[in-house]
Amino acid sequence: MSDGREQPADDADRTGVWLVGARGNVATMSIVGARAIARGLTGTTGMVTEREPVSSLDLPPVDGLVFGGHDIAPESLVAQAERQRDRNGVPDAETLAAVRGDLAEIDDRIEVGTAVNCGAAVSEDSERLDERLAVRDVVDQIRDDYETFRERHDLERLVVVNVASTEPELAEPDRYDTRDALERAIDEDDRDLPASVLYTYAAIDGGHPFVNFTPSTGNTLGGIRELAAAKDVPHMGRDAKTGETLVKSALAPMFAGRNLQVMSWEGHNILGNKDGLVLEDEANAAGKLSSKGDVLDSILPDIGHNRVRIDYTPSLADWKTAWDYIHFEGFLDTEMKMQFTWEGSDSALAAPLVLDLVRLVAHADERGNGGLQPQLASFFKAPIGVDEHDFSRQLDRLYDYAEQHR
């Protein structure tokens, strides 16, 4: 009888999944679903990865995901699934159950991270590291964090991926263009470096693939991407797109294929977990709705009014909901309207595609297709390098990945 402890996988097979904000609820649900395929006990509905063309890539294995990661929440990786189970009914208590062991063990490699510049993500009961350090040191200790991690499960390879609370924007990152220009501002303890971009360097400089599956800025410094060229380590971000936006990447391109003329369209989002809450501060939230205000300006570049709204609901727990006014001028200047209703569990929405994302980043790592990975842009509001928002052209660029490396 299994005791619940996660089962090593063939060592051949072994990635390590690195994730900034393990203790999160995107991160929770991802270890929980993870582990509940590993075991059985539920199916791999919602990811991309397990559905042609892309499941005839060779990729490596779900059971073969070792977790480790950052918080500076002190709440452990089970208290946070109980939680969950509680409040939204996901996990259910026989997953639950089934993985706890599982969930314990992890939480043992969760080391405890940086929060500096993270804004409203920062609470009281935050543990993290001594904001005293020097953003050198603070860079080698998340590098010595990734190697050991690394080293300890004898790992193929490890993937960073950050899901931390949403930062806010960094002014003038112009600043942050080059390599040089980053490195000497990480040597001479530049204090407005936010801890994404230090837990990206650290991956990139250290030979990891790393993910930006929020909207912090992380990866889409010009530096960044240059160090990630010269090493030829693959990354893509930023901002995952799972709900709302989702839909409109759809359903812009319609209006825009049939010569609509869509006046305004108004999105209004509720939620009440943890990211909700951040997203309160206005300099948190900045840069969710610029990426999620971006994709209608681009797909229907003549729309007349465009808002997008984010408020917290406590109420609501890990539920939100994206209520839409599309108000559009057809023939005859005749004046129409479409609403539709978004609601769903914003971590078992998100969670599937951070294991696809694991999966197809660690695919270019093993064939050496290192640097931005365009082909990756339909997972992201604001992908980075790819300026094309329709969804369906988006998977387009997969789907040929996928054809040309099966």
Contents of the next structure:
Protein chains: 4
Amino acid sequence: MSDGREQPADDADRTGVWLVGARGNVATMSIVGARAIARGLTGTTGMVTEREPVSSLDLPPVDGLVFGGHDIAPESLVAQAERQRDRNGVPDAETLAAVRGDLAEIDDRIEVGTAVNCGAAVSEDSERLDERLAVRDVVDQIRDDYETFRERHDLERLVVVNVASTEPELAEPDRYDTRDALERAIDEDDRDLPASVLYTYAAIDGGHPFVNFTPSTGNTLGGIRELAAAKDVPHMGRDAKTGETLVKSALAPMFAGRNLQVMSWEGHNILGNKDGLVLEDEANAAGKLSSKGDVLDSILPDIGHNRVRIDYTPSLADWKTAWDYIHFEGFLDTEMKMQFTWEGSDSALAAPLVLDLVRLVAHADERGNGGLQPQLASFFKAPIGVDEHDFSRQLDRLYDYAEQHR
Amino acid sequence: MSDGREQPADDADRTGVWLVGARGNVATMSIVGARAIARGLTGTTGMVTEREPVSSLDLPPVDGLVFGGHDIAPESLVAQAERQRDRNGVPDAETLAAVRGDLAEIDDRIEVGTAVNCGAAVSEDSERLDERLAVRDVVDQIRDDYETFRERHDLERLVVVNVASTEPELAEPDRYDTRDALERAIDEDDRDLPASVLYTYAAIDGGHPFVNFTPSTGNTLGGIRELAAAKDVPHMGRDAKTGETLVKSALAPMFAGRNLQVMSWEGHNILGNKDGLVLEDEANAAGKLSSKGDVLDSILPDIGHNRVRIDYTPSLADWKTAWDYIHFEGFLDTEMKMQFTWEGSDSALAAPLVLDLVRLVAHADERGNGGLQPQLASFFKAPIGVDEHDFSRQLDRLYDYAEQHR
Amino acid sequence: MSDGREQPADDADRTGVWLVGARGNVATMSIVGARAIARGLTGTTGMVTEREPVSSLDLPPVDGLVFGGHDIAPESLVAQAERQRDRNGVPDAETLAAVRGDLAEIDDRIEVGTAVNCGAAVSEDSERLDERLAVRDVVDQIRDDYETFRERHDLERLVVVNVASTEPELAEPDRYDTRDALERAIDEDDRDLPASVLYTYAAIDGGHPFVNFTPSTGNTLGGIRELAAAKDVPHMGRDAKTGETLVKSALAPMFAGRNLQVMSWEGHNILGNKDGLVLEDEANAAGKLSSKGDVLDSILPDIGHNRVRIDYTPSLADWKTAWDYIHFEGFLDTEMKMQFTWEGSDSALAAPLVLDLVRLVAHADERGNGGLQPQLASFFKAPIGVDEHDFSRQLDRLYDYAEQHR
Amino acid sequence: MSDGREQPADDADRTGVWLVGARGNVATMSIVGARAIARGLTGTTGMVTEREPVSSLDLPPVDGLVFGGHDIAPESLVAQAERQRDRNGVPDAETLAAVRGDLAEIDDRIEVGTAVNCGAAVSEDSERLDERLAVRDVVDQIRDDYETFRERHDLERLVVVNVASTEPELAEPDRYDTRDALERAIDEDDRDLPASVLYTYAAIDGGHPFVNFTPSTGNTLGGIRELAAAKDVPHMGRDAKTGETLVKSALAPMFAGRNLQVMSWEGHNILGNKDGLVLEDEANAAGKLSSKGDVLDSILPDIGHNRVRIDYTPSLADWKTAWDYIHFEGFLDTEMKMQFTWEGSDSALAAPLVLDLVRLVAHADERGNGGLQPQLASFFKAPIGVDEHDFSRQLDRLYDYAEQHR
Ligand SMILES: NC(=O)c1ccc[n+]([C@@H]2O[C@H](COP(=O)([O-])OP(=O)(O)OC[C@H]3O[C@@H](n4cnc5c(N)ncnc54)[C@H](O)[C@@H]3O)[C@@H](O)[C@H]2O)c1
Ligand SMILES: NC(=O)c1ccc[n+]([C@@H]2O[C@H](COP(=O)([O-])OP(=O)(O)OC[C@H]3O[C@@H](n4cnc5c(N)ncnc54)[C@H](O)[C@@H]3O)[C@@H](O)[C@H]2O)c1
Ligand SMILES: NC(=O)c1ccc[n+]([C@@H]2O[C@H](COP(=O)([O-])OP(=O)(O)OC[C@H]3O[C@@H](n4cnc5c(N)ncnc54)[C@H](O)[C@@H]3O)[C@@H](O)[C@H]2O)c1
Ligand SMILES: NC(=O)c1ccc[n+]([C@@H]2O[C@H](COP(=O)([O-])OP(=O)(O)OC[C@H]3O[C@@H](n4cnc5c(N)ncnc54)[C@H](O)[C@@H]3O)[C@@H](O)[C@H]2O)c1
Ligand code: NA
Ligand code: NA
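Pass me the form predicted in complex with another copy of the chain as well; I've looked at the form predicted on its own already.
Then the entire complex follows, led off by the chain already shown.
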């Protein structure tokens, strides 16, 4: 690694990582982090896979991850990283300088994506596939991008991760409940299918493990799940659990366990990044709010009132602050309160989980475990196919998996 | 129950509860709560034993609990309850009016206790056993009080619970590490033994299940533990986990599980009740602070800085507010923060746990399970003989016990 | 006052207080408080007129206030006070019991009001003047109610205070910019005029000092102000400053004074009373949000971002909690933060100000000072005719007034 | 200023600034800030003298300030600034790089100071004047340092500012209540006199305007004040008001003005810089805690309970977080609460005030206004000779001064 070029330690250890939304905050921070770790500039704090017992698994090394992706933003990865440095202070100037070459190289591997049905996420100046293309052609194009990348870099395995902007919720998703229905819709050029579904379909159909880091529809459709089961491709989602919801999933079980009656749980999130701007749009926020809200309803079925707000506060840049107010009743009808604030750099919380998830679905794929990956539930606000929302119990499932495969 | 007299539903279901510190905040609230539940005036919110899966156990009914105890305070139980009503609003006027007769009756069963080596907890006007009495005589007197109560009320089982003021820490507790050493000390009139040890010894030696709700020495001594094992008497402690420490034990595992590096965790407690006043005295606070501090050190072995403060703020009465500030580092060395405040009525949080613990050690006793009760770890800040401080995992032990015995 | 009947100390000191919205939270708490003070059951904490230098003014005594009013709610004042006691703990049981007779007597003096153009504030079961009545007839009816009350109780002076639910904002208020235009509209049966304007017009035209405690249109109209000036009737408003906005008006000047650049000031209010429910309706909230927002814009003209949210959280009852997050920049572009939470009983904060305002406009009236009362600016979120929002400076105006008239 | 050398705009505008504690956090940030402003790299946010109405005064320009000082720390100004950049992120890398040459030049002008009676502030490796020197000789040496600097840089005026570590409180300061007593003590080699007094005496006696930015004794002595009055030298102090106390002085008047009864005001400060470490030492903290506490006692004479804690939390570096909990009572004995947290970079808050104060005492000196400067009260926690602690009123005095002299 002497010459500043991104290069994995060993050919056998090279795993491709295809990021849909590759120039976004989360993607950029993931790439910067992976390269900074590879270059020995930073530690692995924040990565679940670098801590016992998960670290005992035989996982693809971080310095062997080879990045590519889709995006619709005209700005380069380097420019995006510089903006994060200037606005958030993360990454710091030194780290960015050291990985700038890597970023430039990776930026060349970012292809133009599709933005059908992406709502407010799509700005005027975005570069995207022609909206008039037939759905099937779009899918073929995406698939082609995956394959070209895999071949060019001679990768044995390619993991696709959706870290693109949150899409508006899809109306009546049940119509795509079977593989058959979904594939028919693609063939019949159904104009309702959103971009996230096309990226996901192309990944699963091509045999690439897939992670849905966002609240977008993607792999939640019955048709996708059936396809993944049939083709034995591991996938998991949705909506990574990084901040307020993470805290909720750790705290709510305490109220439940002590039989305390939560009367109201108010959550108010303010954040200043592009994700915040997109979520300020009501249509795009719907999925997010519902995945955030479900956690409490599941852990505290008797909760009286449960609201989540997300507001855009430009000066905060990538910093997200949540204020939660919990009004509860205890013994002898005594009313009590807990409040918390959480102040985190949103993408610095998310990025290590992207790397964790890539490594863990690659591990499942290597061992031939296809379909949904419930042992990854702790990473998501709305883990597909898993009812358990208690963070501690979700983690125990991951630890059991680690014990079984060590 | 038509005539306002305290009376259990059924003779077979009568379990004695002997409270050491029977006129304190926690004791009063426990008695008021139990009687209010018995009279159908309030629900059982806050009681772990009233929620699945623990509620499936065959536990002594709340309305069958018969209360008595020791104290050194001259003020009656009724007067104490009235002060709590006036200062804290808990219990409310209506509830207190309805149980006032029960309290008066129970107050007659409170005997004068010993206060040797109790430090700042002992005020001028307290009524207590003569300090010049020989230790053995004090033990005999206490034992006698237990038996008289049991016989008079024709109780099959008597559970002793220490809810007295926190004592100063005992120097060199190792000298009482065996039953032999402890009994020799009692016989040889060792003037260092504190009251909590005498109450505990008398309970265990008399075959009465015992709960140490306080940070005081009591059943932590090796000698007591050996005795309890030999006599097969169930006991557990110490220092009930009701507020800030409870939250810590639910939250700290989240930081650990996500491999986030906690650099500093500052905890500042302010409270206005007598417990707060006693803990303002440094000697008496030592045990409390250490049991509070251990939780974090255990769950987060790499923690950088961990401090707990307890301050006395008279206007708060029984309300305790904790402010915790958590400074942690994540991916790419990003510094982030979480803060919380917790505002609870201290004794309203503690009281339901007193009832839970009475019921659960009675259950163990009924089934012949003597010695320490690790399944009760979730109730304590410093669970004797248990290393696990993660609240969720501690609860799982209780749930496993419930499954096994349902 | 031996027999539980409401009766002023001395005939000369009797001042009538006509509350529009007389069975609401604020009105009820004002009446309960005034009567509790009159009966020596509570102190005058929270009343600005009971503290130097304002207390040196020759003001009507609290025990000489005689209450009456309009409302459209079917529930009695006693029932309303009982609900406040049960839900909020304020007033306490003892106080309410002692003034219950007074409340019942006052309730008989509450007349049915008009609810034209009151939007969401008007529920199905409300009792109100027939909406088909001509505007002029409604005004006459209201005026008649004022006079009848004044005569029946032989009052020298009657102060009218609007404490009714917030109305939706009036569109194009400029059309009523002159007395002439307003009176023509009344005569021509203009169906756009909202209830608050009718109550206010009737008061001012009848020569009764008037206070607009709410954000509703009332005395903000140019036409009303011209009339009050012409008739020399004192009046002031609008929207009493009791909680979050009060804090803002004390804190924002600190940032300004130190030349710190506020980039974002987020305010999030949650409350559970009927006012909260009404404000949850967007139309009714508009006026409130704008008067709350103006304070910051005025004190911090360079503020970057300024948002206020009001959410309805039923379990809080009359308790309002505000969380404010202030993101500011200092020397060397250093970003810093201040946050606060404010937890107050909304009507307990408002009620003493109602009494203060009644006494102070009565004082102005007695001295022949008609028109707007800028010395009362500190009481309002949007003081009519006053640009100063700095709480400390607003108070200085009141103190100057007190010095001049002592 | 093309060549990176520190150079004032114009000879006539050159004002000397002698910082006692010139390598400390506050001093470093003041120097960095002044030079960054001079070089056009940053704005003047945070400077009171750069905002109307104070900015209308004819003040010495920031780019004309020429820095020198005393310290006992072996580490250079550049090293200190680098540590601040690395630990706090302030100053940022770019700014520091641009002023590094200036810092190096200024560092050469820092002389070794005295550290008599400085307690815990003096570490092993500090370089300081021999403690065996006679007091009079120390004073002469200091005076000489001032003069040499003034002459070498051809400065018309030199302002001395104490920004050294907080000293332990002086016992029985009354013995130095007159100029006579003080000068006798110096001549008679009184070993109790602390360093701050010697620096101050030398300044005032030499005719140099003086600012006591710290809680140390310095110019609070009667003897010093008499001397300054006699010699007509302007001086002011003590203990700059930058964080929690500033907020208190803005908020407490609100509670007073609304006649709300503050029952408890708890303040808990955590900070990680050297000032925090020194204040962790009880002797050194005494003065600080008392000047912080006085503000509330003065504004809220009826306050029930008022405590301030300062704790050292290393990971926070120069960031200070205060949590304040205010428990107050309002109308009808209703208990309510306000809480705030304040998170600021301690020295970034202090530094602009150092520049403000230098400019403002220079202004007074220029106009021949000697002695205490009450118009500067708003800058201090314990303004000498001023009883007013209400921030808004203190500011009004400054604004009046500005109006008078514009
Ligand atoms: N902590 C977190 O940051 C976090 C946690 C959970 C989920 N998420 C989700 O991760 C996603 C990314 O968040 P972010 O902060 O990086 O957002 P971002 O706005 O910074 O980045 C999104 C990127 O996706 C690109 N994009 C948008 N539509 C696209 C499309 N159709 N095809 C290809 N690229 C497209 C955008 O151009 C942008 O570069 C969001 O959906 C967010 O909700 C983030
Ligand atoms: N949430 C909680 O309230 C909580 C949580 C954990 C532990 N605890 C512990 O429970 C204990 C009781 O707390 P509290 O708030 O009821 O305190 P309290 O001061 O109100 O009551 C203590 C009672 O013990 C009595 N007492 C003191 N020394 C005694 C002795 N030697 N023998 C008999 N009686 C004695 C006192 O007279 C008093 O009535 C304390 O040790 C406290 O630390 C309380
Ligand atoms: N701290 C505070 O409580 C506070 C502060 C500032 C302003 N205010 C304002 O004071 C007003 C009253 O607040 P509240 O909490 O008492 O509300 P509330 O809903 O409890 O009471 C309002 C009362 O007005 C009555 N009403 C509604 N429309 C009416 C009409 N057209 N004529 C006569 N009566 C009518 C309702 O029936 C109800 O009894 C609101 O406008 C509120 O915004 C309150
Ligand atoms: N917001 C603030 O930072 C703030 C506010 C008010 C007051 N203050 C006061 O300002 C002072 C400086 O704060 P800081 O954060 O810069 O502290 P610091 O510890 O960073 O700096 C103090 C400097 O003084 C030097 N020093 C100590 N004793 C000395 C002596 N006898 N002679 C000469 N130099 C000596 C030290 O070597 C050090 O370089 C403290 O007294 C502090 O209480 C600071
Ligand atoms: Na209650
Ligand atoms: Na910055």
